[in-house]
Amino acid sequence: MKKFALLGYPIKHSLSPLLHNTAFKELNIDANYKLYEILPENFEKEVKKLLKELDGFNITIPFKERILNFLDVIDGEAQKIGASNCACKKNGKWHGYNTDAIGFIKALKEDINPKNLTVFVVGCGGAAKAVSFALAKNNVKKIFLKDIDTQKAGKLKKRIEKFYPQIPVFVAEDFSGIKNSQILINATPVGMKEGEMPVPAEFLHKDLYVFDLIYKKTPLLKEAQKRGLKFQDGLKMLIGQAQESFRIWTGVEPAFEIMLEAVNR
């Protein structure tokens, strides 16, 4: 039996085992997918152990950047982004990929084409990197980056400009840039708990589309709904990146509907 997993912290809430194990069963693949919740201080020790045991894995918060140091070959897109959320063992070597970018843009484009639009991204971690690069690749007009760590935002700005010099990128000191944006993206964990808002409600204007990477109706999305705005949570992105990860591991892409049905059930 092939062994796959999700590594991260905290991850007890994750739907990934449900998605992948449903697809393995549906496609008669002898494989299993588990959760490995790893404390940040134990990351190095645990990863070295798991690299010997697993055939492939996903990586989530807060390890999407740290994992790069443990992989042998990093795919061009993941290299550009500077974060990996998917790894696969091939001929004894570990290859790293970024399927977040693919999952995100596929989900976003079902609702809105970001071409020539201004986007405000909250958070500058591993997921935000994937999102920002996917947006730049799809020719957005302008990107605002907001993070409590302005150095982190500055590094991401430089990274995007290196590969997409034609896209203007700004580090936002406050949320005022949302007023001139058509898309708002929350790429932070703020909103997993009730009552948490990554952005003050007064910045949600009538022409704004809101995308929250958290896959439930967060306080931000409830507020967007209350104001009559179009919005999306992170479920379709989660399924999209899972489909691509599954394809990398097995050579077969499971149907979106099968994974969605498993979640709904």
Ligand code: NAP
Contents of the next structure:
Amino acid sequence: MKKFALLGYPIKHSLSPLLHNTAFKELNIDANYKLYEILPENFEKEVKKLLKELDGFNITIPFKERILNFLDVIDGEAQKIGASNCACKKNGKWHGYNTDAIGFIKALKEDINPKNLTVFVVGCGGAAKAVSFALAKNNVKKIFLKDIDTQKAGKLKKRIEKFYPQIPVFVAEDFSGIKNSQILINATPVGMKEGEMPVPAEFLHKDLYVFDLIYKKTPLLKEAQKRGLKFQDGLKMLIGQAQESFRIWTGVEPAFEIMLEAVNR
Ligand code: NAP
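What does the same protein look like in the form predicted in complex with the ligand, given that the last one was the form predicted on its own?
First the chain shown before, then all remaining chains and molecules of the complex.
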């Protein structure tokens, strides 16, 4: 039996085992997917052990950057982004990929093509890195980056400009850039709890598309709905990155519907 896993902290509520184990069963693949919740201080020791035991794994918060030091070959996109959320053992070597970027852009493009549009991204952590590189690759007009930590936003701006110098990237001090944006993305965990808003509601103008990476109807999305805006939560992105990880590991892409049904059930 092949062994796959999710490494992260905290990850108790992750949907990933459900998505992958359902697809393994459906496609008659003898494999299993488990959670390994690893305390940050034990990361190095635990990863070294798991690299010997596993055939492939996903990596999530807060290890998407740290994992790069333990992999042998990093795919071009993951290298640019500077983070990997998927690793696969091939001929004894560990290869790292970023499937968050693929999952995100696939989900976004089902609703809206970001080409030549201005995008405002709130949060500049691991997920925002994948999101903003996917946007840059898809020729957006302009990117605003807003984080409580402006240094973090500045670092991400520099990284995007290094690979996509033709795309203007601005570190936002406030939310005024949303007025000139057509897409708003929440890449912070703000909204996991009721009443939390990453952006004041008055900035949700009528021409804005809202994408919240959190996979539930957050207060931000409820507000967007109330105002008649188009929006989506992070579920399609989550399934998209899982489909792509699964394809990298097995060579087969499971149907979106199989994974979606599992979540809905
Ligand atoms: P992360 O690395 O912790 O990044 C979040 C960033 O947002 C941090 O820099 C954080 O700053 C910042 N932040 C927090 N509150 C903020 C606020 N009010 N305004 C501006 N910035 C703020 O987390 P992540 O891995 O990028 O994940 C972010 C969210 O995306 C999580 O909710 C995660 O579940 C979701 N996600 C979804 C998918 C999917 O497939 N749908 C994939 C990946 C992630 P501090 O560090 O200073 O708090």
